[in-house]
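In structure tokens, one chain follows: the form predicted alone.
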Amino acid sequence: MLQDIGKGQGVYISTYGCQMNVNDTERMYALLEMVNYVPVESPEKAGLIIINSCSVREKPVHKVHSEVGRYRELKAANPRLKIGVGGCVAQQEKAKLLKDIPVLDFVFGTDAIDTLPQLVAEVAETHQRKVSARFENEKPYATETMIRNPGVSTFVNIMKGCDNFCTFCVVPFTRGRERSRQMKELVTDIRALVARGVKEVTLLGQNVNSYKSDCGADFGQLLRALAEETDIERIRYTTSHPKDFNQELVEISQKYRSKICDYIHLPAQSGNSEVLKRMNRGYTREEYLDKVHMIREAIPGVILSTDIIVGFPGETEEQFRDTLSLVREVGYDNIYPFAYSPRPFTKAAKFTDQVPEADKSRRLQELIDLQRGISFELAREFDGRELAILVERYKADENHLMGRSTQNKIVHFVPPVSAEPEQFIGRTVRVKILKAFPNVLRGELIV
């Protein structure tokens, strides 16, 4: 019977990659718990092991092979153990994974998560290895947010896939075409999360600001609806695309600033217009900077972060210098820098003017060093400031509470001696910053 396929066995899911994958893993756990699997903290305790893979970074297939290899002894000791691979590598490689890794029992793609219990049941019943990796582009994207223990802050998936086809990115091939959830479903989901004690949601999508509900609502209208029609206290989102960041979205963010956080992740990828064109990003350096100025003019004090790729095929030293100057000019609070690596199916992988690895490594380190100095300088601006901190958890071994500001700054502070620390979890409190570092702020509670 499908309702009891787990029979109380343990399930262990190893997760790589972005917040979308983290959210997908949470969904897998929730679905498998419904059929009587029990989440466990180590593969040694599991009767079902799943690798939720990511293909964005370098050598993703090698990582899958390597991890599955560590489970061979477990499989030999327990022939009933089932091992599967999901996520983007599964979508990319499909049946080839089964052919290359004999110990694998099943492979499932990014559109097959909701059928995972049925897939596991079929593998157990038929003793046959299976692949489920078809995209369901014709069906409406209707799903339910499944989070077992959402806590104070949680992710909510609002869309899937991507239609941009940046020449370096494999996502359109591993996540499919863009499909958005209905706005009314999202409002209902977030109301339900609020009722369970959630104070903050992060809206997820490969390109959230290209969201389009069946009713015609765009991303700005979704933000307005969530701000007006739910009691959620804070709204974050990732990732946005510069070409779709318009004046209306900025004005809505400013109008509902009491709920929409003062933090925007705006991936630039490069500071040179010619490189951006070869990347198929849809904007120039000047247009990107115009968006930055538009955002900062409407939302003073907003914090910006970005993604940067160095060593993209054909990138010259002069073009790399343009990226460094962009980073200086914008003054990002944080960057996520990467050296370019070719991805299967992408156009850039076929470009003949690949940059030598030594040059990519050198440029990456120079970019990191530059940003480190900028981040330290910007962190000093928080010294002595009072911030509203949404408290997320208490670390008893270190006796400090941890929360985040609306600018996405992690803040640690010691609870009052006279109070139970756990009573602060889920509350927004005022904290004075005593010491500021790029990745964390330390402060004291203002009573």
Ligand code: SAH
Given for the second form:
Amino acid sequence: MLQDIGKGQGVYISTYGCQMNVNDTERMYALLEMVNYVPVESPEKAGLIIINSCSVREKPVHKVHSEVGRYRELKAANPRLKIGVGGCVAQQEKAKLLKDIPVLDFVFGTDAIDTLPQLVAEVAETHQRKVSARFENEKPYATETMIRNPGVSTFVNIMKGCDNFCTFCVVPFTRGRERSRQMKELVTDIRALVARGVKEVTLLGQNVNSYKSDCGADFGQLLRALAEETDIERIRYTTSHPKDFNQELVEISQKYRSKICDYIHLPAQSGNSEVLKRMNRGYTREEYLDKVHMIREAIPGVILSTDIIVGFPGETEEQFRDTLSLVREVGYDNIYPFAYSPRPFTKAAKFTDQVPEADKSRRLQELIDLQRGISFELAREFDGRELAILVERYKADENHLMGRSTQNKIVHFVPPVSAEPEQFIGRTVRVKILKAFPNVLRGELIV
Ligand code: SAH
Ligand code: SF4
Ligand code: F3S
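Switching from the form predicted alone: structure of the form predicted in complex with this ligand?
Complete assembly follows, chain above in first position.
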């Protein structure tokens, strides 16, 4: 062991928030394993506990407080136990977290993940409480993917940060300025993942279509390079911003359709142009709908999902109706609906016309009810269809294989008795859908 910082102790990380955080947690585990920490499944078994926090909505600081509170007894029983907070709340609150939560040992920001082993070593050696939460905006973003046991499908960060400053959103403050990885590096990275058995990558960024490699390549060119120069079978990406979704990207998605998946998450946030303007989204309702039509024309059968905020400051009942009508008009397979929640540092938090909580909850419920009907209806269109499924897992207790279609539909099917179920993992097979529900399609293998 090069640096035996962990001495074989357990490390437990709890994760909140988006896929970026999920991927960051995996990186933390990988880095800590290299210095002899052993990942464990429960905090009781750990000598090091980390909370990878999210601050995008609702009382995030509270959540950190209450989770750390649960570990107070563990710490009393084991004074050597170290507890840290990382992620977006850490970046947002920095030293204030240490001040407010006495049982906490260290706080590290979203750009401090790669120095986590050193930070943990310092805390363990000196018994001093530490904060490391500076943005690394000067250094190039060169973050080779670190995944301990990549499965069939894996996340790959292509860029970090966000420069869009939507008026409701804390992310530009918790993730800093946009920085992209080099295209050449990403090709090498993904080739290495393919060599380890990965069949599908999901390219991650707060705004993937702002991607810009130093060589000048943009997101479309990156997709082309990955499709042409690697043997990856499927490429997904999230999240793309409607204002940057252009014709070139659509053409590339069409040209490399065998690899680039038929599923696009395109957050609309609202269906009213006035609200969109006050959100600083950079598009109107009509422009958003034009993009949807452009995408659907080029990629028939493409599946769309979206994020919606209800009760943004000043949103009238009528403006909310425009959101409902947009949701109806587009016909999303799935939506992620949120009630607006004021965030620190953001412009909208200072808007004086905040919507009462009761109105927000009512609107949220109405939106959820509308989408439930749409999702059921759209799911039915999958009944009887034959889909190419990339198999990811075998669930022995339920005896079914689980995989996804190019449209990101989760499909369950029973393996044939004549074969070992595990041999299907990583293979793309044809499945006929027998019964379609909004969240899962049940089918049978076509042999
Ligand atoms: N970069 C992504 C979104 C990241 S945050 C994009 O631009 O689409 C994920 C989602 O959380 C957002 O799309 C938005 O719908 C929601 N969200 C962000 N800030 C919010 C807030 N203050 N209140 C409620 N929902 C919010
Ligand atoms: Fe937040 Fe807007 Fe950036 Fe998305 S694009 S992360 S919503 S500021
Ligand atoms: Fe949350 Fe930070 Fe992701 S605020 S949604 S963990 S970028």
